[in-house]
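Listed next as structure tokens is one chain, alone, in the form predicted alone.
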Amino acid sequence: MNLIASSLETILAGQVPSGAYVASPTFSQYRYSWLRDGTWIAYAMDSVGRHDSARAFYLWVGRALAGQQGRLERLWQKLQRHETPDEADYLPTRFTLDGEISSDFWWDFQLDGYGTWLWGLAAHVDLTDDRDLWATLEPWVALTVRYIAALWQSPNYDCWEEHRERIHVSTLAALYGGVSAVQRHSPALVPDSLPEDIRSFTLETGIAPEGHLVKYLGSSAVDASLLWAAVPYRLVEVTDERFGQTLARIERDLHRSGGGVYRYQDDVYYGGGEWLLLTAWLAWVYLELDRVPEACDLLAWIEAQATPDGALPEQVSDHLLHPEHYAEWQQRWGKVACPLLWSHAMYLIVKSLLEKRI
């Protein structure tokens, strides 16, 4: 089985004519498109030279955001009057494949996806020099920057759609990465101090006494999404001592020896399994640190989780953190999502990086 080929086929099959990528075609709750997942899927397509696929996704994002101008005007008016917005006033974290907002309940106020799509669009333009695309999407880039500038210090759901009451370090990292990328391409769209304000705030408030980044402000725990702080968002560099301390804690608390990477220690979603996309992220970090054999081991573990027909799941359940919670999620939503396009995307990204090293 050629997992590179099957990953590419899975992703292309999951991209609809609108340009959206479905998160998972077989999992009821994931038949939508997220800015977060979609951006990483698009980045994977860019990594393997399918720039047409990535471009179609970013155009879809622009159309989806264009449909939210009325909602945003109501939000701006409330903020100007110093009123607390309702949950429905915020932009959603997921859209239907046609770019609309679903009527189903979801944990919608998540900011990280909005930083992520800005970072991804800039990365696409860097790779392709597609200035026409940037010019076409610039109004929606500006809208997103305005949205982030108004709300970046607001508690909101994290990238796992949990802890609405918290401010999350990986979210701040994504916002920093996104607005920094926009500032590099279109400085006039970003308030001069915004990226550094986000960075300074995060490093002043998001570091534990032991010296590592924390899952959310006020916590002492780590989350594997903290890998994003260095790769790719560069809130800190991979050689920064604070990131080194964070990586050491993730390795100790969340990486099963010989296996994959957990999200965080208290994770009960489907019992808290090992996530393939996070395992790929750790491999990406290892490549940047020149720990190539360890990165290869992680990629081999990911490959071993593929189904006979080449599908990669969201997580695997052989070594659960909290197995007593597995049945309740299976009863609620069915089997673990498989295929998950984000898992395939991260595999392609890291595999591409590894091949460039060899």
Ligand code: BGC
Second form
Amino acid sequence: MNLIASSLETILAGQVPSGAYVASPTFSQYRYSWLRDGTWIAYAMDSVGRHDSARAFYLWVGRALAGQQGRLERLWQKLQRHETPDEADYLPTRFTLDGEISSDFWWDFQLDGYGTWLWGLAAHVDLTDDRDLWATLEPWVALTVRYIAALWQSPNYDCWEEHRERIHVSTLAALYGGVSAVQRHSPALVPDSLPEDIRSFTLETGIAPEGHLVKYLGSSAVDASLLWAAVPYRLVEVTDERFGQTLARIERDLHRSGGGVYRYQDDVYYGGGEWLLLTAWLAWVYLELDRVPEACDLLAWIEAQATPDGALPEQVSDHLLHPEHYAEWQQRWGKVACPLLWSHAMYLIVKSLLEKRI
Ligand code: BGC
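Return the form predicted in complex with the ligand of this protein as a structure block, the form predicted alone having already been given.
Next comes the full complex, this chain leading.
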């Protein structure tokens, strides 16, 4: 079984004609399209030269956002009157594959995906020089920047859809990455100081006394999503001392020696397994640090988790952090999602970076 080929097939099979990518075709709660997952899937397709697939996804995002203008009008009015918006006034985190909002409850107010898609679109345009696409999507880019500019300091759910009451450092990193990428392409769309305001706020408030970035403001723990602060969002450079401290804590607390990477120590979702996409992320960071053999070990571990027909799950459950919580999730939603397109995407991204180096 060739995992590159099966990853490509899984992703293509999970992209519907509208351009949306399903998060997982077989897991009931994930039969939707997330901006976060979708952007990484699109970036994976860009990294293997399937720009057509990525382009279709970004056009779908534009159409999905175009459908939200009424909601945003309500939001702007409430913000102008200094009223607290209702949860339903915010943009959603996942859309149906038709680009609509589903009527089922979800933990919707998450900002990170809005930074992520801006970052991904800019990366796609950098790779393809598709200025027409940028011009077509500019109104929705502008709308997203306005949304981020208005809300970036508000507590909102993190990339794991938890802790609505907190401000999360990896979310701030995604917002920084998104608005600074837009500023490079279309400076007029972004308030001049917005990227630097987000960055300096994060570095002033999001660092523990020990010198590492924290999971959320006020916490002393780390979360593996903090890897994003350097790769790819460059809120800090990969060689920055603060990132070095963060990486060391992630390695100590969240990387199982010889295995994969956990999200964070208190993770109880499906008992808190090792996440393939985060394992790939650590490999990506190692590649940037020239720690190539360690990156290869992590990729080999990911490959060993594939099913015989080449599917990668969201997480593996052999060494759970909190095994007593596994059964409740299985009863609620069935087995761990497999295949998860985001896992396949991160594998493809890192594998193709590695191949370019060899
Ligand atoms: C994860 C999210 C992800 C979603 C769809 C959730 O369990 O926490 O990060 O976007 O699944 O894959």
